[in-house]
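Here's a solo chain for you in structure tokens, the form predicted on its own.
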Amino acid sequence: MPDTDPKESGQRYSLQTVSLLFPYFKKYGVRLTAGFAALLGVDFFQLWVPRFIKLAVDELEKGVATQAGLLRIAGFILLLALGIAVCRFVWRYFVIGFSRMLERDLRDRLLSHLLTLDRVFFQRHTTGELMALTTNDLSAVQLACGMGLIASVDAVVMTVAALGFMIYIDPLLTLIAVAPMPVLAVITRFLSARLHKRFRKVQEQFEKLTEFARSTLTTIRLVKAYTQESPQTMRFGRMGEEYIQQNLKLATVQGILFPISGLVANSSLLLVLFFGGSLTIKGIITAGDFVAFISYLFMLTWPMMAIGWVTNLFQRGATSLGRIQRILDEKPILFDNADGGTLQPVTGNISLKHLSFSYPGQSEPVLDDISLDIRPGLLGVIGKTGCGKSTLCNIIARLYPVDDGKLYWDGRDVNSLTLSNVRGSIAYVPQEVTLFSETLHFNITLGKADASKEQVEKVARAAAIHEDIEALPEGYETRIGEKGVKLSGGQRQRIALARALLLDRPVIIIDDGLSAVDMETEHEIISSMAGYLKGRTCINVSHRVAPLVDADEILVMDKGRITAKGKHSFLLKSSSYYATIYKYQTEAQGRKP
């Protein structure tokens, strides 16, 4: 079968992309239909205006004229300016209302699905991207969705409502007022596919600019220690030219269909004004009809000045809702079974039986033939850098897929079992700690809030962080800064790691999370460990042999294998690169002053 037209594949995509907005339609919809029936009433008020006025011009020309009506048909007008002012307020409360409300609800929708995905999602995609489609494109879909619904709307009630009184005092008038009218909606069709183009530019440029402020923020204190500040600030601003010169292109196509617009209006009101003056002159309609013709080609010019306006609008947000739209569209690739089971209680024995496993794009296996018991313990892993550690860790706390019949956990395949069961039996401590510009009492209290005083404090000792803590002005109430920056390394990990501890789950991995602390403490916070890990599994991956001495067992890794595995004793005999690290590193933890 021959392919897909992609013109056709476009449009089907569009109208997927506006049907993203229709269920929120439907649930503001008594909103919107006050809002509505409120503008309405503005463009039914305004329509009647020029009749009053109208009605006053005839009588001063034929000289009829007094004072006590001139004051009656102002009374009118001023009473039609009284209703459009309320109806104004009213569209404007329930209409630029919702567009808030659609801003809310996507910008949550948004995020409870990134929530979703994996870390294959997040490798491909920045923060930068992932922030400017939360502010900017949103900010986008929701002037659309606002006054661009608004004007498009109204634009089109009164041109329908004005053409209407236009013909009824003149048709052939009309006809001569409209006639320059399908020159601006040809140019229109021909500049808003490059104003789609281009605003897909200034936002991808944008997002551009958004991740090299967060990533040089974050990284500050790297960037001072370099003395990069000068280029960082060269680097900004040459970004921040080629925002300039997209937002100029952007503006060179608003540049000239705004323009066009006017010329079309004023255009036609030039006709009318010659032709219109000269049936005036005959006789054929009233001073007070031309007047009126006037009055409604000046409301029938807002429209066609509105077009330029209006298209800008939504082309913008058509795109941004684009962007948000492939955000939505995309899938984990580990995904919950909504017919899993759950275990309860979770024993944490866990097996591994001929697992291989491959990153999405890499052919190479990481992990090569893994089969491994795991029962309660202390079971500790140590290996070179890259030999497939930290993704074991990630296989077994269900971060990444596995095929059915590979990864068991109490003798149930991993695969019928939920996402949320089998990460919520763990307690992980990865190696790259992340810690919230929050308080310690709060990062350490991040899985379990209503964690009273004393459970905070003894996991902490257990984490041999209680008195580095207590040392602070604030104690537990002390600000750590983004991503804790008042504190050292080995302090940010051993609050990663009370905060494991405080989850009292029957599983805890600890990713090398101990890297950045001292060989004694290290050997010192496990065993003060000791009785959380009683009936417990604890994996813990370390570069150190001193801490993994007294495991249950330790298993040797090398190029995604298990080459030996058993007690300590044991490998110092049987595996001759254990028995050589070990070796090394307690000679040079000897030789320390």
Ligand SMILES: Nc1ncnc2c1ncn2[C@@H]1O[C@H](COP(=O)(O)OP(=O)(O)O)[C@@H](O)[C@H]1O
Second form
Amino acid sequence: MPDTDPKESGQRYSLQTVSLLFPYFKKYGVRLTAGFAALLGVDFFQLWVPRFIKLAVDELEKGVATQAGLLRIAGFILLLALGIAVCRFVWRYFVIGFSRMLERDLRDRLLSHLLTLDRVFFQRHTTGELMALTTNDLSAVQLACGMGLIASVDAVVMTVAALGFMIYIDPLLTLIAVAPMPVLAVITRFLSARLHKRFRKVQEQFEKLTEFARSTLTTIRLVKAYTQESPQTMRFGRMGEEYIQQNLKLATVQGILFPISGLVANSSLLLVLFFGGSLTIKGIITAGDFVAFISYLFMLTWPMMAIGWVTNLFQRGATSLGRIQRILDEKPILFDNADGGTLQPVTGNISLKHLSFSYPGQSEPVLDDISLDIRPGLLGVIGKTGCGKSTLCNIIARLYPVDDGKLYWDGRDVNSLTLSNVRGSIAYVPQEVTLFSETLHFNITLGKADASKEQVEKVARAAAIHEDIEALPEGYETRIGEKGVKLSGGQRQRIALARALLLDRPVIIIDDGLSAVDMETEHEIISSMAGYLKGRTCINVSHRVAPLVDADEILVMDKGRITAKGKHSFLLKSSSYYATIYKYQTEAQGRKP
Ligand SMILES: Nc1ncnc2c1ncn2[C@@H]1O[C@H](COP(=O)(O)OP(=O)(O)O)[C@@H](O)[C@H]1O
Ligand SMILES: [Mg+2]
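I've shown you the form predicted on its own. Could you give me the structure of the form predicted in complex with this ligand?
First the chain shown before, then all remaining chains and molecules of the complex.
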């Protein structure tokens, strides 16, 4: 048989998937045992109630009933009811508690797993999809493991016990009473497969809704600038409509399942009234037995109804667990060499040997046969948008895998070093700055919370942001973002730079991280960092030449290749591209009033 898509072969996938939960059942074993013991208590007490009713009815029928005797029976029933109440509380507390703990553990596991995955994964999965997993899907699993489990255990115990008592009263009548039940089993089996499919559709639509809401809210400024409020609202409305449609389809299946259970239960009652009634008239069973039998039949009704409900809960839970499992099965494409060595200290000599790279699923190389020796000092990188500058930085920073023999740090193949050793040696300043709605101090000390005031100010000066900060009413304690001041793009980038400098690492990569800073300031930053950079390796990707004139080496890149490299004066003579942009940029600068 050919291998089927796990999405389609729900059944087979579920079996393997459910094993995901075993460790949690083990971990919370005591709690579960206590909960189920209480559940059995409820069932036990419930099953005794009809026995006392029978006693009362029989005494009444025989005319031997006394008020005191009836009161005593009523007292026993009251006691049973009390026992039921206490046990119900206990199982709820323990088993529902278990399902909540399991949900929490699974959520923690999911999140910490997500954090190990690479960018490639996050390019394939939207935030909305991942958010739906940690909300809707986890709740479905929680419901299945709480109420679902309770209901199914309860249903099995009650069925077996009630049937036992019924057979004890009259085997033949029991057989007649349960005759309609196989119909239910067949229908449930048929419908549950559809339920599974429909529920998956509902979850997928919910995912789309979540993602749409998220992306609209996070890009609200753009939405407003393009006056897209009503088109977005309409699109959201259409998606909501689709969500309702999917839910209605699900409800249709459920709507068929539940009433059918009720119908089967009532036809059983009909049969018992007719056949059981005539047995009583003939005196084969007593009136008390007849009443008790009907009580037991009612007890059977619940498990019969529960079959539909529980299958529903389990199907949903299994579908959701399958979705969670698929994410947990994702492996980072970059494996950490767990027993890899570490460099101590890192001197910042990085070598690339005939390194080529293309992104997963692409055939065209983004980096094409790059050979390069990077020494401590300032390396400038310049080139057109899309020529591979960021990719080069990402490769050096170990964000994508490389083959053996292509990338060396201090003469050691990076694949023989741990990821944390390499990544931990780099301070990275991306073009897109992420700041938290916290104080400036918090944002700068993100990677080093215990930094002293002097250290913070020193790096802020080097990043030419200290004076801007001092000018704010609350200085370093000023909150930024939603509840605080707004910063310009250039100020944000300089804060990101200060944050990176504070890390005090041997290698610093500024990937177009000063693009929003004006040219003079960029130049000023580069010169004021000179002292800081002594003995360190700094890679500065820039689209401007002027700040790079003092660099130890400048790379000119084009279409994934290095087309020229050398010092500024050398490149002016040897690279026409370089000479042209230098001329253009300095002239443009000269024209400024
Ligand atoms: N994550 C990615 N997946 C696929 N292609 C990418 C990815 N990032 C960049 N690219 C492609 O690789 C090429 C080089 O991109 P990049 O290194 O970002 O260029 P630069 O930083 O020089 O502007 C571009 O054609 C871009 O479309
Ligand atoms: Mg780039």
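Since we're looking at a predicted model, the values are computed, not measured. Residue numbers count along the first chain shown, from 1. The term rigid core refers to the maximal set of C-alpha atoms that superpose within 1.5 Å between the two forms.
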property: Post core alignment: E242 C-alpha displaced by 2 Å or more between the two forms; result: no
property: C-alpha of F206 moved at least 2 Å between the two forms on rigid core; result: no
